[in-house]
Amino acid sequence: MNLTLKVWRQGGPNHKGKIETYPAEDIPEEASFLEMLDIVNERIITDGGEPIAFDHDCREGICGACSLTINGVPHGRESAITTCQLHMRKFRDGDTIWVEPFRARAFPVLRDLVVDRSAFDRIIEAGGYISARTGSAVDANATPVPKADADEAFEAAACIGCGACVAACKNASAMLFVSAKVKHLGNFPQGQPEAKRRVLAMVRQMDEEGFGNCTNQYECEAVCPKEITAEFIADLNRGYAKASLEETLG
């Protein structure tokens, strides 16, 4: 395959960025999108240029690091996949592909296609934990959990924190991410002692980081590679309202 790449290049956080054009020639159809970038980078280096910086780790759709906007859509137009799971056979020979970093005030660009998503880490630090005693594994049946609650918690826990939901939202809201983290901890008995404090702390940290408000457009749900449902956002809103009222009343 022979393609044309329009890639965002930015030397650093305080540099002015711009789109630059690169040929992507003789790309195997079975290559992943990141492997295609590897091939392009090898040719850039051979020609004495500066390779395109992009983030990656596991390349198996687990780590959430491969956060790219491809033709205007976080992770590309295919459903329920990360960038590293997108293969070049999904494009046509001769296509022009626009590749940019995730755009959000809370995700400043570090260089080229790499953004700083440490805001998510600080949200987790604010309340994404439990104080229940850990140690040796207890018997699986020692703390019965209804199957519906367990299934819902596991669905929420599938969130890999990639930030696609933020990049897709016109308000750069992190509500889907936060709601998934609150849900997967709050659905189990071990997570109940911090439940009210958790929702207050994580939502307030989210606001402090500069993420926008949710206006129920569902762009987040549409681009989530793990298909996290926006129904969790409604649960988060209810939990926050209840915890705020109890806090106010003392």
Given for the second form:
Amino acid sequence: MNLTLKVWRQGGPNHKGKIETYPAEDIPEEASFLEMLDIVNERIITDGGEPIAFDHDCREGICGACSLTINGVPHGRESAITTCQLHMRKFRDGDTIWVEPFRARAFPVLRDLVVDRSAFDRIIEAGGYISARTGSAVDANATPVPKADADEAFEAAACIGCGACVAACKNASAMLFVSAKVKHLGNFPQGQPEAKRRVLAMVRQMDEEGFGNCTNQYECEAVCPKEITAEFIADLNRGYAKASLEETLG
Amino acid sequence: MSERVSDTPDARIPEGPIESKWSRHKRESKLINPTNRRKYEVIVVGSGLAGGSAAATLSELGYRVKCFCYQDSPRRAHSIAAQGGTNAAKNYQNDGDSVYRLFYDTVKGGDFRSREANVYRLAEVSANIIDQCVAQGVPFAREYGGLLDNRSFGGAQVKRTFYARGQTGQQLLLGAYQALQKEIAAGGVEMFPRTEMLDLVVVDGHAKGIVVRDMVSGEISSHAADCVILATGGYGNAFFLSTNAKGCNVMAAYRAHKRGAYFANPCYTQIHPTCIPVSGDYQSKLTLMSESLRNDGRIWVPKNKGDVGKPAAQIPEGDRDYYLERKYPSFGNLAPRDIASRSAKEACDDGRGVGPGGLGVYLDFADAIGRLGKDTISARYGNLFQMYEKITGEDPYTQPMRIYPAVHYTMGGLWVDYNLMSNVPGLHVLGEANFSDHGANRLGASALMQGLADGYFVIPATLPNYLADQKPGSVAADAPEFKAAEDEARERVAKLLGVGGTRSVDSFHRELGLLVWDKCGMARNDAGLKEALEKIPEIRESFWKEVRVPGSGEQLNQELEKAGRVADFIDFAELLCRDALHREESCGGHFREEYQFTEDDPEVSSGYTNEGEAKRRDDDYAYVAAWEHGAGGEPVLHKEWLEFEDVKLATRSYK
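With the form predicted on its own done, generate the form predicted together with the partner chain in the same format.
Then the entire complex follows, led off by the chain already shown.
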């Protein structure tokens, strides 16, 4: 198939970027979207140009590195997939495809389609863990956890930290990301001792990083490749309200 | 029979019965008191299960840790892609498991080419790993009673695999990552993401630091420490197409090898039996379908060549060859990976492969769906089925999956002693990057176990054996060795940028990968390996003449990153083929066509094993091949003969 690409090119963090046009010719429809970009890059290189930079690694939808906004939608219009899992058979011959980075104030562009998502690491650093010093654990079956709680924790823990939720949100809110981690850890008995501290610290760090607030648009849930539900945001808000009230009252 | 004289450094295997070696070693190991620990600086390269868990744990103990990874976040290390599970000798199922059985299965699964003491220790600490991960909040699968669930993996007759749906690697890695972030917040770990190690710095014979490139600014700099830990994964991408992430590379390990570290058993590569088949020459990587699928999926090909073009549904039961169940009735579809892969190749070589090009076999869930219902199968494997559907456009609930073997894991790696220290004092190697515990074939659900065992439990106990004799901070990054290594790294970058050819880095990587897959893949022989050894230098020569690396070194430059890695893969591939050529036997993943059982062997006529199975030559090859980068680049072979005291050396049979 033959396509036209409109791609965001930006030389570096402080450069001005612009959209450039590239033909993508003779693309096999079995190819993935990233393989299509590989083919285009191969031609750019042999023609003497500089290839399009984009983040990617596992190419099987789990590492969370790939981060393209395709035709205005993070990870493209197919539901429940990452960019690397999108295949060209979902496009039509002759299509024009717009390819841009995940855009948010807290995700500055490093080059072309590559953005800096280290703000997510700093949010986890603030409290997205259970402090369990290596070697201090009791037997794994000492504390039974109801299956439903464990399953729900897993649904939240499935987050791959790609940032599509932020890129899709008009407020660039990271509430889905934060709520998923708070939910995951809070659903286990061993997550309880730090629960209040965790929710306060993570939300405050999120604000500090320049992410916006949630205004219930549900765009995050719609683009999440792991189908994480926005209901966790409601839980997060409740947990945060309770913890900050208790903090105020002492 | 060769004379069995080891000429590798002492592996420091503790004395005494195998059950007490590790506790004895811990008892006799040196200690560093908590106040003094903070005086020591430790470099950890890699942030996957092994590196992440080591960095977090060493920081908890009080060491000052610098951790480096090429990814934009430590959470993206490739351990994240492991699907099926992690083994532990917990015997929660009451089905007769024990530390000894996990040890025995692993030694046998590795085709008797691993070090007994290391494997026993691995089996011993496996149980602690599960406890640790549950304490961190890893959401393992549970039963309705709230206790942990298990499933089976290849090469075992018990259920000892702990799992979190098809995303066990992700969940374990996030546990280690969160522990790491906790330590970063506490100030014990300084993290350097998007930073690639370009060289190891050796001062007075000791590993004392590394040279790195900041992948955003392009700045090349040095970091000194009291010791260096490499946890940089495997070299499967030498084959270009593999299940590894695109960025996985051998650079750190190969640079260390060039600085003196022995590379052990590079020819032991694991070809995983169940991956989505190659569909075209544009393809950039292969996708694994977890071994756990073989708990419920049945593998088959048509009995008759005439049926290969027909839809699966039109081939009646009687005309199907469930070849693993036929050949290995005790293990059936859960035969170990090397054996399942070779059987798939045999069926396809016989003209009975299915799908495009005849390079595929069926993995069929119809029976399991009929017996358990679609919902149960979906709960067990839903994300894997979805992944398959996204890639192939076919629905595995209604038609069988098509699968074919692909390069997945590498058992070879840098040689280490019982303390996980290489022959270069101070250089420690963890996880897939060491030659480790899996011998010539790794059993399923053992990679996660090993990475975490090394990082959480082994290195924290063994590192003081080296550090206690070192004066902390004795070497600084302004030592001349650092300057020299930095200059070399800068020259290499300049050289790559300056070739000024017309071919892309990928085109060379593909060419190399095809050659290595063809001559040193699932089956190897003398003539093919010699041919590869003639062609690899030709690829190297044209690489350094014709490659085009656009852009500059002072910016984010993905082509430059790839070029450095591919240049090392080319050099490394030669060592891989050299090792495969020298090992004139078949064992585990290393199958030399010249060495297989035939109908004339008593083991075959007695029915103990099958014709065509791998034939080891223990008298001549029961050793670890540790290669030294000799003067002038010529590899020099050192041998560590393996002693089997607790497991009897036997022909492996899964019948």
